[in-house]
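A single chain, nothing else alongside it, follows as structure tokens in the form predicted on its own.
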Amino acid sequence: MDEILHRPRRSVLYVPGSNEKALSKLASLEADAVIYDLEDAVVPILKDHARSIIIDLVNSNQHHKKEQIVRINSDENEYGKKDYEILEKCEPDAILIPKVNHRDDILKYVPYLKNKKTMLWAMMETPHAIINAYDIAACSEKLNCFVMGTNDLSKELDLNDLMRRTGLETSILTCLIATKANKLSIIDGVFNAFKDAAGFEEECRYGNGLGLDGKTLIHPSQIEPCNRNYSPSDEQIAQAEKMVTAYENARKENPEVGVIVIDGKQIEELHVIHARKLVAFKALLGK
């Protein structure tokens, strides 16, 4: 049966790595991932400190019931070339590549992951990325996540406000396809206004709609209507439970029945591992 099962990432939060009181505080929210920060959100002045805050913090293992990601910076400098001390010195659940425009992007640092816990994640930020979405996506089996860069895309684009989610719809369906042709996750970009809740939760909305698994957030009060957002509500756990125990009966007493009808719809198999997805999520999830 072609199930993939991950971590959930409703909720990935980037917190930048120089900023130690954001940090002490993540144990108590609810986040299904955190992305330290060494690129955007921290000063070059401040580069090596944080690194070294970091490398500290995911040894520590006190986060580890999140998943723990690091963006790093470009090895293009010298902040980039010096990052590769995270790959020696701890072992964070993966590494976030920032500006990838091609396959290559990802596997120069397959060589550098010297254990089998820690995985790639690409930025998808630039219109080279989405041009060759699929190509970096087939690239590598230590790939296993795109996340979308949108305000990089955006500006690269060349979109205003008004019509900024129009304009990169074509960018995330691509990204979407290419993930979902080679089982990997991906989340979606920031919302930058985090005190617009409404908007927020409309953008989260059409994500989960698309398709995507979780969405990058930029403050705490973000992560749990994300979280609701992208979870299967009850009443969707309670009809998939129905399907799988409805179809795997019929199965027990007919192995040759393909669809069997409930509530006046025609179920397919293809329908029963759809909701077996989701009743996996939700014991993923612990509800």
Second form
Amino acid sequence: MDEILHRPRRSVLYVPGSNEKALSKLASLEADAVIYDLEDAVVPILKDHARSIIIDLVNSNQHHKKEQIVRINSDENEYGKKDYEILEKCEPDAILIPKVNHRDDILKYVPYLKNKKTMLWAMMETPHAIINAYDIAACSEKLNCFVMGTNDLSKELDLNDLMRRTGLETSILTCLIATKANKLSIIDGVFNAFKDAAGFEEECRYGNGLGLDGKTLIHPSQIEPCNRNYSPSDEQIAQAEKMVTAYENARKENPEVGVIVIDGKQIEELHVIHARKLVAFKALLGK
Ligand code: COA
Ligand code: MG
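Having gone through the form predicted on its own, I am curious about the other one (the form predicted in complex with coenzyme A (COA)); can you provide its structure?
First the chain shown before, then all remaining chains and molecules of the complex.
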């Protein structure tokens, strides 16, 4: 397989690092990944407390089946300077760096990750980050995911609610192309109105249709619809399996075959590569 297959990152749930009640619910939640937030969801007076809770939680290994990411504060402020402790005292799957503007904002963390499994994720939430998206995506093998920070971006771009998603489209697509070119994954921003189930479904369909890997979430009720929308349907899997089998059989019969026809459509090897990726993704989900 010549495509890198990432761990499923369909549903990526933010949990405020200071909210012990929400943290205690995690074992019962089916999110693929969790972002322990030390940044915007934690007020300054609770930052030290939240940091120590998260260090203990990661060290306890109790949520090892989920990908565990810690969102730190920008190291331009006092909290972010102290957050380097996360890299010294525990080993999460990744740290999520906020307010990235250019590649140096990522590269400065790389020396701290020597001999550690911890990877870097980038919050894409400023106009400079969008302009520099390709350069950021290509900057280090330690970087493996972009997270769209659509709340900050909307603010920076002066978007009004009515045209919000339209106004974000250029930013999302720019980041999408930068990640695909560098084999990173990319996760959509949050949907704030967590009681608006129909609006949430629509935003999941939109992101999945564009080729994003998943969505960041703020509430447990968003996990099931998110996982459903970002999973291949049974019909898509059946179609992919049919394509792979037909192509392999045709090749066995005649090694010179490059194109076959299924249901009146031409199938080339590139379609089969994509189909194999879907089948492998299904296996990762244990479906
Ligand atoms: N992760 C895990 N559990 C969560 C959760 C989360 N993000 N958000 C809510 N819960 C839990 C609550 O603790 C509550 O648990 P209980 O059934 O044991 O009482 C249950 O889910 C229902 O919560 P609910 O009462 O509907 O929500 P709320 O009004 O308490 O909180 C928010 C709403 C938006 C404040 C809360 O969901 C939240 O803090 N989300 C994350 C925000 C965040 O991290 N933002 C930063 C990135 S944008
Ligand atoms: Mg932000």
